[in-house]
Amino acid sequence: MSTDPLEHLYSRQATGAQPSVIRDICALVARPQMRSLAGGWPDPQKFPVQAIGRISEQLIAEHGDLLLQYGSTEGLLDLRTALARRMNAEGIAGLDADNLVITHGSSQGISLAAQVFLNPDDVLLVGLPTYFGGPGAGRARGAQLVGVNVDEQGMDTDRLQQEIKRLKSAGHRVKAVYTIPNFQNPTGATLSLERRQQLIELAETHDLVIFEDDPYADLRFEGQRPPSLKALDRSGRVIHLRSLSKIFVPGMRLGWAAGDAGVIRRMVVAKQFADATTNTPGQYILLEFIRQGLLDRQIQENTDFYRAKRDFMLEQMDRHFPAEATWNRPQGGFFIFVHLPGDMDAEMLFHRAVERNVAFVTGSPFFVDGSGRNTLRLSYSQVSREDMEIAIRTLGNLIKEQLAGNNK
């Protein structure tokens, strides 16, 4: 019997939503001797304390009064100019600042863009694996959620194609497709420039939107950056989603939302019933890190040191890991996803890594039919080369364990 007296009073939404894997995780890192290959949090080494401390100690003496105030919703608007040229420059060409809102990190994008867009029983796709971040916003709207299995190129568009005219003939209003082209979370894997040309004409044909999340672009460490969804956008489908949280610092909860005036216009409506405004000091602070030429600085730092901690991480791996497990080679961003033999549990091997103080994340909860029980996220993004080395051995050691009880 539950002990919650206002149990029977909760909404659906509330008695629906799932908590988050990662959230779970977070009291076991908080443990001293815990060596965490879970969380994909940017390392406190590289944020840029003094740079932020003399600018704010300048801002606050000049302008104090402006930065202690309400802010618009929209956002700071000399921000959303500097982010519009700056997205410009990418490729992504006609983008002013009506076409930005500033936004608590890239996750308040993609729930505005779900509220903006999804209905009760719409249909919105998205990867299998992927982030859960997309598909908890369309269960807090009502959505169905169908995964489409992700490669080494991203999400498979001619699987895609197919679901759509599946669902479609059921009688199924599909709405829209949540995707993380660069650097996926959890894969690692950056969607191929003929899958995005193939996206952007299925959003067309079946008329769909796209929900372009992506916070890892800017972290690449070889390859040539292929054109965003939104740059090969011709109809205003794609709504494209951007954090400062990997490339400035994640506690001031930054990022922004682009796409077509007349969608930003209603997720600024949507936003006004949420929060208001974003962090207003925020904004200033990072103006001026823009202005000053330091967040182009702060990528380049930030790129640099997050490629070698990922070298390190798969020569460990190469060292430490049997044949029988196989993983990515990201050119980015912060995550290994390791696939173990088909009938290894990921989970049991969560417990057992656990007990020797190493943490990671199962894979099974970034699918959204459950599946993916074999495999788990490793980042390297947060964790020292020293914990790092550890780790990696511990759990190279478990596997094998594991793997010769389940051949006796």
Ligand SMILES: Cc1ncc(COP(=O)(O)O)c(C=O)c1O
Second form
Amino acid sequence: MSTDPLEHLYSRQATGAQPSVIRDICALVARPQMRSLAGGWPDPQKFPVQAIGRISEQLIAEHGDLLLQYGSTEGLLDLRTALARRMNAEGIAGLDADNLVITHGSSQGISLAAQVFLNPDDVLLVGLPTYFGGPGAGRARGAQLVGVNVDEQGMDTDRLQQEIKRLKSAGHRVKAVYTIPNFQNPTGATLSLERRQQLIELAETHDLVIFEDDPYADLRFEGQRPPSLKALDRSGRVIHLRSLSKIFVPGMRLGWAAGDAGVIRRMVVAKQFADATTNTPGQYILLEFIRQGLLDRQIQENTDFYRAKRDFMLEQMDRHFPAEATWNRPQGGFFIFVHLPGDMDAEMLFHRAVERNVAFVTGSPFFVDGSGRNTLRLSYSQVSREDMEIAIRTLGNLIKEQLAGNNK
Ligand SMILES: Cc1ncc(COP(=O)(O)O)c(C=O)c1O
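Having seen the form predicted on its own, can you show the form predicted together with the named molecule?
Every component of the complex follows; first up is the chain already shown.
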């Protein structure tokens, strides 16, 4: 029996919410001796500590009254203008400050978009697998989650079309698609141009909105950046969500949402009741960082840094993993997704790996239908080369042992 005296008073949302398994895994493996390929956190080595220190000191001395005051809910006008210009330069024409709201990370953007669009029982289509932010925000609204297969070209839009038709003919209200088009978490896959176009067409035909969660867009190691869904959007159906976590710092909790002015106004109203304003000193510091040309330099440095890490991880995997396991070669972002041989259980492998002080994230928490038991996600973002080498060798040996039926 529960010993919680308030158990009977919790809202349906609170009782229905599931803790993030990935966060739980990260907490479990936080032991100092652990070589962790689990968390998708940026490497603190790349934080622009000195520049942020210098800028903060100067801004506080000169404008402490502004920096430490409440701000407007939509965020600093100059910062929104600067970010809108950057988006124009990326090929999203016609955006200005009114099309943007500064959020506490892309996480808050997802949550506000879900609040603005989703009613209980609306269907939210998500990747199978997908990062838990979209499904979590949908669940909090009481939406039904339906997964659509993700392969090396991103979400399979033919399957998506079939699912939409099936759901509609069964009487469901299909409302939105949550997608991570670039270097998806957890598969590292990038949505092909053809599928981007097809997704936009499907949204138009079936009157859907698209939540385009794009925190890794700027971390492209090679190849050409395809147009964002927002750039292809002719009817204002795409809510484009961005993050500063991987290209600036995650601790400031900064991101933004871009969309039609009417949608953004509704998200601003929702935000008024969530937290009223986004971290004011963080916004001023970021604005100055952009004005000094440091963000572009930071993006370039981060891209080079994480490319080298990806290369090293792939090299080690080629050397130590058995041929029966398969994995992708991401062109950017933080993640490599592994399919274990046959029906090998990633959770069992996880427990064995933790005994040897190696951690990763099992794949199945990323599948809203609970499948993917033979998959796992590896992240090269935070681990040192030395630890990566040992962790990948250990994992490769464990997979080989398990393959050979050596379950000692
Ligand atoms: C796909 C995706 N969306 C959103 C987030 C959260 O980003 P933020 O720090 O901006 O809230 C992450 C973080 O790992 C992510 O992988």
